[in-house]
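The chain below stands alone, shown as structure tokens; this is the form predicted alone.
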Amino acid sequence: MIEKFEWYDVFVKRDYKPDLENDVVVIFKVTPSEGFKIEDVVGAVASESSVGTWTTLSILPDRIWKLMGKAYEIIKLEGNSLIAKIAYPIELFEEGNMPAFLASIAGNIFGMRRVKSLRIEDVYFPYSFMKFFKGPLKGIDGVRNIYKIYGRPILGTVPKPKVGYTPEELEKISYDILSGGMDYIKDDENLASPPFCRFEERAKGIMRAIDKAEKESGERKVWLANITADVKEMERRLKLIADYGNPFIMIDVVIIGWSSLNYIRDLAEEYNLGIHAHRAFHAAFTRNRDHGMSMFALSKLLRLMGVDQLHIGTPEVGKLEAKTEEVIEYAKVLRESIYRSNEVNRMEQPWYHIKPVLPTSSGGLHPGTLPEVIKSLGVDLVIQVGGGVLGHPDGPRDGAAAVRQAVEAITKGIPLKDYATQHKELRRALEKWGILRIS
């Protein structure tokens, strides 16, 4: 029999120094339930996310002491919350198995009675963990090489309303948008294969529009085709897209799950396709700043898994809830080869062989918001403008032209109002929406 002691307490080891070559470190924001001591709660999180349970055990192999999660640093925040850093040896996890990894560090712990709220702020990966993941197939350079676009953001549109058009209607709208100056046309997150717009017929129409727009413009045009479905159906749609010679697929990465994402990532590599990742459903667990998982941590996981483009929201000029400084950090952790931060809820993260991801800024944008977007996020960026193109007073072709003109003005250092005096499409857009700035 082992000695009787409070089991959760032994998972708090303040004198432990994490082995950054062989430990995964998860940074949690923790708010204890009333009546529980900090050590009781943090130790429980470390225990239940690794090798522990609620009571002492009669049979305990010696290796358990090596495999246990170790809460080595606890930082008090304002109120009743705290930051807890927990180190996990990589031997605890199966190599390259993201679903099983998340079942540990993001599993039952969120439902524990002694935890009032719990949020994963960051996850640090050592190379010894990261080496089993491929990361993006294309990365930023690969995506730019597809379009042959350098020195400016890649621009595109989701036809709005996001669902409701027939394939014939989408063909015409896609042509107008692409010939107006957009680089890509994109399905939205909930456009699958409804009766009025079957995927196969939509593919035929959009690819005809692309062929026509490419011949007229001399520019590469792309369809970000939403293949989200059952995994077997996703495979069928992916192959159809590859047969058309279209270089991208789009998937709702949170919706389809980690196992399906891993399968599609490998299949996309086989067919040499880039992956555009829509983050639909993320806010169900990232928006609450006390509970769930941060968008920052989710971005790291998705870069590791191998998407090439990922939606991160906008600075504070769009329609979605976001803080500018946080969106900037999402972009940095997706793009930089070594991410660095001085915040207590972040760790330095080298990315080794994992290529960078192109952040995608979208959600309530129009030409008058783009100076702030590019000022905050730079030009290594995908910008998606939906309503800000389709809502242009003179139609989608002029709406696309206005977006392209706005980006031309920004990259040339010319104020939008000045550029608009010589560009009617931009002038008309600014008359309707104005210029939005972050105060």
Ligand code: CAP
Given for the second form:
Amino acid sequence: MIEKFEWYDVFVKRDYKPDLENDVVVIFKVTPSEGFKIEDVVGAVASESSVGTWTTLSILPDRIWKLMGKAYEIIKLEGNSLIAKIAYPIELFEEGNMPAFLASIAGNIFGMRRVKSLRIEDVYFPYSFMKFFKGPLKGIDGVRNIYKIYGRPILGTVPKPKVGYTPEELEKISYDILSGGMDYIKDDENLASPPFCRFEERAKGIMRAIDKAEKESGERKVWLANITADVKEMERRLKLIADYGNPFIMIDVVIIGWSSLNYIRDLAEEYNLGIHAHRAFHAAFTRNRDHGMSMFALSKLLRLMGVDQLHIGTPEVGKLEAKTEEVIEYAKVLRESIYRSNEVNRMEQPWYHIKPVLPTSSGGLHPGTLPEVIKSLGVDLVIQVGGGVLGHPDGPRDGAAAVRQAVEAITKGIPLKDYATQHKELRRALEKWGILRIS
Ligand code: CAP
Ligand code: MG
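The form predicted in complex with this ligand is what I need now, so please give it after the form predicted alone.
Next comes the full complex, and the chain you just saw is listed first.
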């Protein structure tokens, strides 16, 4: 028998100094349920996410004391919430196994009765943990080298309606968009291979459009081909894309899951393909600021896993809920070689061998929003415009041209309304949608 102790209390060690070479640190925002002491709640989170359960045990090998999560810092926030920093020794985790890692630090704890709500704000990875992950194959330089586009954002369109076109219709739209000036054409996140638009037929049509647009424009054109499906089917579609010589695939990374992503990441390397990551479903757990996981932490996990482009949303001019200052931090943590912040819920993160990811800004954009997008997020960016191209009064070709002109104007430092006097397509877009500013 071991001596009696308060089980959850032993996971709170305020005198512990995290070992930044050998500890993973998770920063949680914790809101305790009524009637529970802070230590009992934070200790429970550290226990259940590492080695413990709800009670003391009759068998407890000495090793366990080394493996346990240690809550070493607790900071009270306004209201009833607090920030808890918990350090986990890397020996707790299998090397390179992201799903199992998440089953620890993002598993049962979200449902514990004693937490009213719980949110992973940040996850710090030491090199000793990171070295088992590959990160992006291409990274920002690799993606730019595909297109040979430097110094401006990469521009593309997702045709709308998002699902419903036939392959023939998409071939025409793709050609119009690409010859209008877009760099890529993208499938929507929920377009897979429905009966009226089978993947193979779509591939034929879009690749024909790409060939034609490339020959005429002399520019590289790309299809972000959504292969989201069962893993075996994704593999088949990925190989088809590689056979066509198209350099990119797209996947709905959150929906397909971590082990599928890992598998596809390795295959993409074998076939030398970039990965465009759509984040559909993320808002189910990132949007609530008290519960789930932050988009910031998700961005870090996905950079580690190795996507080349990731959707991060827009500044406050788009259609989806977002806070400009938060979106800027997502872009920073994807791009920088050492991420730094003074915020209480963030840690400094060096990225070592892990290449940067190109952030993708998307959702309700049109030419009149782009000055704010580029002002907030810079030019190392993918700008993705759907309705803002397909909704152009004179059709998709002019819609694409208007986006390209807007970006030309911004990179030359010319106000959109001045550039529009000489560029009809841009003028027509601004007449319909105006120029939006973050007030
Ligand atoms: C954009 C989009 C994107 C969302 C994803 C859509 O179309 O294709 O999937 O923006 O958002 O279907 O809504 P529009 P995020 O340009 O027509 O809005 O990148 O923020 O995850
Ligand atoms: Mg979409």
